[in-house]
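Presented below, as structure tokens, is a lone chain in the form predicted on its own.
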Amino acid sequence: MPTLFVVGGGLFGSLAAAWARSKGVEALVFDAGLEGAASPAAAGLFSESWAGRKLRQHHERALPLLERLYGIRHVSLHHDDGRRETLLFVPPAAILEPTPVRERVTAVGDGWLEAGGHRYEGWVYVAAGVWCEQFCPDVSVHSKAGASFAFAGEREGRIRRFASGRQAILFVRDPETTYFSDGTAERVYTPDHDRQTLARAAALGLTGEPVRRCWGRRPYAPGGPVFRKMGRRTWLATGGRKVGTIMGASFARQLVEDELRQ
């Protein structure tokens, strides 16, 4: 059986590799650790309502994979009026490939890729986020940048809506810290966006200097997330937007269960 070579160690690529291994397929992930990768900044939260009608089938398809591989947790967030909202959660740290090959992939073809001066042949899955356009220019992926912050200590989860479809969220994503994001995603990201996000954090009680800033560029593609067959043994997936965990898991099932069996 061929090896699955994955380009990109973010949520899309890591989920595909993990699901392939669970089905007995050897998988090797390449990730050069380029600045601006979106997945480390992701919250890891999701819900059926966030997926919406258009992506509901992907949400349903993703849940069994996420439950089997990682166990889906529940996060309770309280609104300013005391209402509680429960979201589903898988920590990105549990998903992201722990030891990818730290070499940049320089070329991809049908059933092969080149990295570090070597050629690898097998199945190829290009899941390189905003960098997918290097391998498939007509995918027309573009990026919107944003930042999340971690503050010392563990705080009770909160959510505050401040605009249509926008909310600020704080909860314990990783032990001993509190994660904060307001969902900002801009094509042109400036220090003013950081200041605005930190002001929203302070309004929810997260004062002082954050212990960590995670900045990344989310991939967007016209019409929504993309899964594309590029050749007999090569596929591409990108455009996860704000639902990368769900789309990455759904596309992983499509790749491993539908495509690799053909």
Ligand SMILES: Cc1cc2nc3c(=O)[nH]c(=O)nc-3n(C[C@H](O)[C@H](O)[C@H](O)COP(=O)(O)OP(=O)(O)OC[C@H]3O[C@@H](n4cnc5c(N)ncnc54)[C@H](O)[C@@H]3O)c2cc1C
The other form holds:
Amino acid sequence: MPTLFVVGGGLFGSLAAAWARSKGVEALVFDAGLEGAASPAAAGLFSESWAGRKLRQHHERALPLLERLYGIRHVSLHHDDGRRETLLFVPPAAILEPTPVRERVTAVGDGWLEAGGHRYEGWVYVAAGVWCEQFCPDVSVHSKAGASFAFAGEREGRIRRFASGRQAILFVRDPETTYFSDGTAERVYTPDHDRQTLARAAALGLTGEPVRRCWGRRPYAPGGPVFRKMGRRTWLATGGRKVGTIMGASFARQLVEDELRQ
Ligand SMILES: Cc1cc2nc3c(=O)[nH]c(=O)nc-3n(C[C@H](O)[C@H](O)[C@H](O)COP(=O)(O)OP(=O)(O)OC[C@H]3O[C@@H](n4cnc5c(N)ncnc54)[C@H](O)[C@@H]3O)c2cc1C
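Given the form predicted on its own, state the structure of the form predicted together with this ligand.
Every chain and every other molecule in the complex is listed next, the one we just looked at coming first.
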């Protein structure tokens, strides 16, 4: 059986590699560690209502994979008026490939890729986030950037809506810290956006210097997330927007169960 070579060790690439391995397919992930990768910044939260009607079938397809590989957790957040909201959660740290090959993939063709001066032949899955255009110029991808911050200590989960479709969330994503993000998604990201996000964090009691800042570029494709067959043995997927966990998982199933089986 061919090896699956994956370009990009973000949520999309890591989920595909993990699901392939669970089905007995060997998988090797290349990730160049590019600045602006979206996945390390992600909260890892998801819900049926976030997926909306358009992406509901992806949500349903994603759940069994996420449950089987990582176990889906529940995060309880309280609103200012005391109401509680529960979201589903898988920490990105549990998903992201821990030791990808730290090489930049320089070329991709049907059933092969090149990295570090070597050529690898097998199945190829391009999951390079906003960098996908490099390998398939007619997939148009643009980015909307945002930053998340981690503060020392563990706080109780909270959620605050501050504009239509915008909410600030704080919860314990990783042990001993509190994660904060406010859904900022900007084509042109400036230091002012950082200041606004930190002001919203402070308004929820997260004052002082954050211990970590993660800045990431969410991939957007016109018309929604993209899964494309580029050749007999090469596929591409991107456009995870704010729902990368479920889209990455749904596309991992499409790749491994529908495409590689044929
Ligand atoms: C602040 C923030 C919060 C978010 N919160 C959530 C959330 O709660 N829930 C949710 O579902 N989504 C969330 N998202 C969205 C989610 O992060 C993205 O949809 C998802 O991470 C996209 O994953 P990806 O694998 O397509 O891209 P990326 O994570 O960007 O991964 C692409 C990878 O490809 C690598 N790469 C690119 N080109 C090459 C090359 N030539 N060779 C080798 N490697 C290469 C890069 O280094 C990168 O690591 C959030 C995003 C942000 C910014």
